[in-house]
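Take a look at this one chain, the form predicted on its own, written out in structure tokens.
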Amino acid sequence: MRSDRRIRMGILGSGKGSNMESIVEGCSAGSIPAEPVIVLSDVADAPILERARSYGIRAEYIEPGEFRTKLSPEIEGTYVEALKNAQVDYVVLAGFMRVLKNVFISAFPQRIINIHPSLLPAFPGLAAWKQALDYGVKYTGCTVHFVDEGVDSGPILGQEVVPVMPDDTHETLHGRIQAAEHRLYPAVITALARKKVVVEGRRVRFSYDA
């Protein structure tokens, strides 16, 4: 990918987009150096497809196929080539719902990225906060990272923590650990933009603040 350009950005989502919108504002205004130009979900009525028409952004439904968990081989297929035709440089995931696999890996190697809400390794799969909070933890948070085909395994890119209070209920630790991943997908985005990303095993290298 050229130095001398805005990255350009492929969103995949299956709910309301808030971190989409997180990230398209910072896009419009300036602070993260890239472009989202497509934005694809897996349910027909998400609102994060209104919320992408809302800014401009081309948005799309893509049938997601007879497994609930995972796109089959041939949907992945689709799911790649409006990616590919759109030109994008990298593929976010903003609360997609599938785990994708071999097909989507290969055709994005390192190019794949992923929000969760938690410290990882500590408590993937779904609903991080809730096994954060039953867990009895005292500190829980968020993580980017790459995405490879295990379940929230992929080399991670940063994390913030976001500490757990006595009074905490499900959604009350829920809604401080999102707007914790408005902060860190952003940043970690403006840095895969500006700066070359070192991998050296499940090590990444870069500086957040160039």
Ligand code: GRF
The other form holds:
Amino acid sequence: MRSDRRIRMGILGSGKGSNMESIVEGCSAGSIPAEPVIVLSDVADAPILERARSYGIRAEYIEPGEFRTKLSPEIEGTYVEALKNAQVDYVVLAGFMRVLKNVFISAFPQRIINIHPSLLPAFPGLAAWKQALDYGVKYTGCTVHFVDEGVDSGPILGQEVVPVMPDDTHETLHGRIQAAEHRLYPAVITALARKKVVVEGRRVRFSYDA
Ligand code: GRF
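Can you give me the structure for the form predicted in complex with the named molecule, which would complement the form predicted on its own we have just seen?
What follows is the whole complex; the chain from before opens it.
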């Protein structure tokens, strides 16, 4: 992707939207050369929608259908249509609690990114901070990765390490990881906007355009 271009982002979330907010704040401040053009949620009363609207961003609930952890192919098509109509370059998952499947992923090849609250491939899946604390690791963190059809399994774009303290609870560790997420996601999106991304198998590197 060429330097000095503002990438157009569609942001998807099911929850409170603190990552969305850190990204939007960075875009407004000019530190992230990107523009959030639409926010979509599968949860009608998710705080992320109201939070997005408070920044003047178009924010819509799209009914998720019959499944609990994924969307049907038809409903994936509805999400894709909304994102294509908004002419997004990248789809940014910020706490979207459903696994994306083929219709969605093939519509945006290497253009869907996610943030996960552990150092992948350790602790994929739900409540990764709890998994890490209960396992007894001394360091965990967060990971931004491309989305493929697996669970938290795509090629890794960036990671930040977070220490686990002896007196941590699930809540204090989660809070420290979220603070790291709010640094890492803006940094990775900035790199995607400014640099060329080269994917070789599972390995991802950034290089400046010649
Ligand atoms: C984050 O912890 C992220 O790692 C996970 O979902 C959470 C979303 O939090 N994928 P928020 O809605 O951005 O506050």
